[in-house]
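Shown next as structure tokens: one chain only, the form predicted alone.
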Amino acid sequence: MALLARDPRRQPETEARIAALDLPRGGFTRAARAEALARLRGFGLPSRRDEYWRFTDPADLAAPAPAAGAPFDPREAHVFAGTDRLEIVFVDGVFDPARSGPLDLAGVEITRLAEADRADIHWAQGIYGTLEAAGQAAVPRPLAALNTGAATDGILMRVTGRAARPVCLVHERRAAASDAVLHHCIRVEPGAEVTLLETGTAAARLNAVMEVDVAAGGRFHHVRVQGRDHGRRAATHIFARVGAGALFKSFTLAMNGVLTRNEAVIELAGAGAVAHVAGAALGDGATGAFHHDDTVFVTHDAVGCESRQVFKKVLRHGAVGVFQGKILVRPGAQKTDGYQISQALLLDEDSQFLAKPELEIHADDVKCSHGSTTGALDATALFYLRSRGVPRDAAVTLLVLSFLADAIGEIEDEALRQAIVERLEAWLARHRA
């Protein structure tokens, strides 16, 4: 992949954020982390100048050190705590073992990243910063080459057959200035399947990237929640190839937060595999600053393949939402079927959202749709609810959550689903007009 040409004026704040970072020297990821630092100072970190970065100021994610904010404690036990799982816990980017299960697991292989890369050779070598590069090759993503240079720790997943069940992990932030920087990778071989389960703050300011590579026939389902700490600063990156009749499935769910901007690189690589992504972002600027950022690319490189995009927004005081998705459907992609929606709900007429939905097809048998809308709550369905004698709060919740459940439909688990409209439901609870 070629290299942009370096911008002069960003080189003295990259070499200043590469300088504040304690490097990791690295064994068989060595080569892939020399590799990203020089497409990182070839890219130059990103700025409101980047196409894609122009509805979202990325200076806090590019400055040598986090913005320190006092941790939150929601009192609360996190949202999957009733699900049977392999609980995996770090604590402002630090693995803590005292706090997690065996990592043993029947059908699944776990190991961390710190831990692997004492050696030289290990199955995540084909993975971990490869599918990091090829996303770049379309847009810069600076943030992730970051990453790749930088990581101290994530977890090495090899799915062999059928997880007994869902891994959980779980990223807690404790300290007022944390600055973590985890990377995953994630093998599912062929006709294998998990689960993998995300919920947490993780740091003042965190760099998360994770590479899932899904063999044929494999299934890879994730569910994200993004917690609730107002002081939340996070870049997150999904890349992730899908083979021949295999499924990707990735759900977020993101309550208030400083700034959040999750990426998410699909390569639909073999013929019938199936992509879905998809999100819910609730921010009341009332609480603190709110900024929320899905930036998709969905790229369709075989024949018959089916990618879904359903991210909905909902906002009020203040709130900003973006949405940046795009389909771009390769020559010889034929029976491809597309689908891109975005929409944001304005709870009043302080709130913002911005939206730019993309096609690019350069195959002639397609089936690709792309909407992007805002509006406020229907006042005829809200009256017609109220005249039936439910109260208006009541009344909201049922619009916001009709509002919201195309996306959360994309959960096909029924429990953790259940358990997503609950945590939605405790959020418009605590933020009633």
Second form
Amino acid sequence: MALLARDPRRQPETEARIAALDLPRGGFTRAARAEALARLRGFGLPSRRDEYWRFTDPADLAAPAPAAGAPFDPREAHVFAGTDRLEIVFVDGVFDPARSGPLDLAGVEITRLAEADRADIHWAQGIYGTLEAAGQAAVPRPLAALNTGAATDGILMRVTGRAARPVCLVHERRAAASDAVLHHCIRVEPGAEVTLLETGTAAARLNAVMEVDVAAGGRFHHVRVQGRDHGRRAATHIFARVGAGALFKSFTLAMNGVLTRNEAVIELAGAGAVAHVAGAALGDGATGAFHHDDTVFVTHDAVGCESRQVFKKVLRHGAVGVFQGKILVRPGAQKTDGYQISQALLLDEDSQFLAKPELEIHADDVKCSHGSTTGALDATALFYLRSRGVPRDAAVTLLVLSFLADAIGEIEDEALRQAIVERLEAWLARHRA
Amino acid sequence: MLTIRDLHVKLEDEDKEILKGVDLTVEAGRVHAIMGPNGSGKSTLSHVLAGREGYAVTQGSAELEGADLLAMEPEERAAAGLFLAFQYPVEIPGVGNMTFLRTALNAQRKARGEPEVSAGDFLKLVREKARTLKIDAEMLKRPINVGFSGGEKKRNEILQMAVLEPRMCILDETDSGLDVDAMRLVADGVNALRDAGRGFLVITHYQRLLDHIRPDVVHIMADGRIVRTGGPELALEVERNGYAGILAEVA
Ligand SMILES: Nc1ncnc2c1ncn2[C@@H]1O[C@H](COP(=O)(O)OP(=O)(O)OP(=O)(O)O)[C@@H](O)[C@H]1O
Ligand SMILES: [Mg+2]
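Please show me the structure of the same protein in the form predicted together with the partner chain, now that we have looked at it in the form predicted alone.
Following is the full complex, with the preceding chain placed first.
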């Protein structure tokens, strides 16, 4: 396909970037890594000229070295500190064994990529780079290919039963110019269930890929909080394949961050599969530049599947929010139920929200809807609350939480939802008008 | 209780004067009614007293028990004891009725230096008040006014009033959109709150509400002014003859 043609203009940059990488040789991943780098060379690094990067400048994500900056240390316990969990800690992308729990959990087998990769065979062989490559079919995602080629660590998790506790990845950033490339593979076996939590900034620059294969009847829950580091830059990709009757749910909270691009590429592959992706992003340009991009591509490839995309952004003082979301319904994917909403709440007139919702439908018996709105706080609602005695700041917080409610509501677990709401309230308290 | 003197109000963004010198005093323990043609400025008066943005006071004063209302934020006015039942109560998706009302009650108590009400006591209080207003407990679990019928919204305003126990209650057309039984419930709710320390300003177009909430004083507002003040018989006159006679008299 034309997209895969080499773009000669980008070759020098792409080669320079690859040359700057410390490429692992790979054991069971060796072939996948080589193929990924070939894909990357074919695509070239992303640039502003690409339609897919029209709203977000990838220069800092593509550059050979990350921009340096002082790490931001809010000195607070992480958001999941109150949850019973198996914790796995990475500092600037490097595993910290001393602070990680033993990788041993009923219902789950976990190893790290850096360790397992020494072996020539591994269960993750059918996943590593495979879902990523499949996710490249419609649009090139060169940063994901780069990740598959260059990932230094990550977790390989096979869920065989009902996980006894959530698995929690803690991503700390300590160095000024750390550049983490992490790649996770998750396989949820038929009927198995797990919750994966992630929290933290990870590095000055993070490139993360998570490939998730949920087999028939499996259930995967993902709740991610990206860290309040103002200087962080991140490109993350989730590639998910959801089998018959299986459930995939992912929620991301992002507060602050100079540049964040979160992509989710989801294939509903078996009849009756369900996938929900949601996100809440809050940015205040007064405390540092903020650019947050959610790019989602959901493919319905089986009968009777349900997908929901719910993305909300709260922006002020020049913060920029981007949403690109697509629902593709393949021929034969009848009885599809697809839904997509992206909304921005602009707390002042300086901020902006750029949205590109797309539907592409090749089946006739489907129900798909999408919507995108940009609005300010409702002055009448604010007055109503205040007229009852609720102070202005508390009233604004209530209205912002009300705006975010649909997205937060995608977190199934009540306690986790509450933990997220507390972080939101704290952020809003720190970022008063 | 409430003393309004020569109040002139214009729109903030336009040179349009809406209130053109309102004088009105509501004494503690008394119920005053305001009637008047559409667009005469009744809601504007209630909004300005409650502190809504978008209006500019160009002259005059409004005091609640001697305190300058116009210098206060809306939430401060509420804590000082002012309550406005809205002509058009606002729907706020995503904020639960109970959360809202408890936040409001405790914020007011905090502002007055009173202890907060515990979750348990609050629940008991609201349940009891809701029962007398025949408001379904299920309804209270929903977001503020979302999916409420017109009449349910008005009853919810009265419930908020009953829970917050303000000293000065302004009701802006709380009777419009109510069926006969609901009107009775609302009136009973208001009457239950009537006492020597509390004042009421009831804005209405219809005598029927005033059959249930018997006013002490009735005012007619026209073109931004109070043009006539009298006893309950004034409302009956309006009901019988409309405003034409009264307006012709004052013109
Ligand atoms: N925010 C505003 N913007 C423009 N015009 C306004 C605004 N508020 C009030 N007005 C105008 O001021 C006048 C008085 O309006 P107000 O709502 O106070 O009347 P009212 O007496 O309550 O009428 P009704 O009986 O119909 O409720 C009307 O002409 C109205 O259009
Ligand atoms: Mg009115």
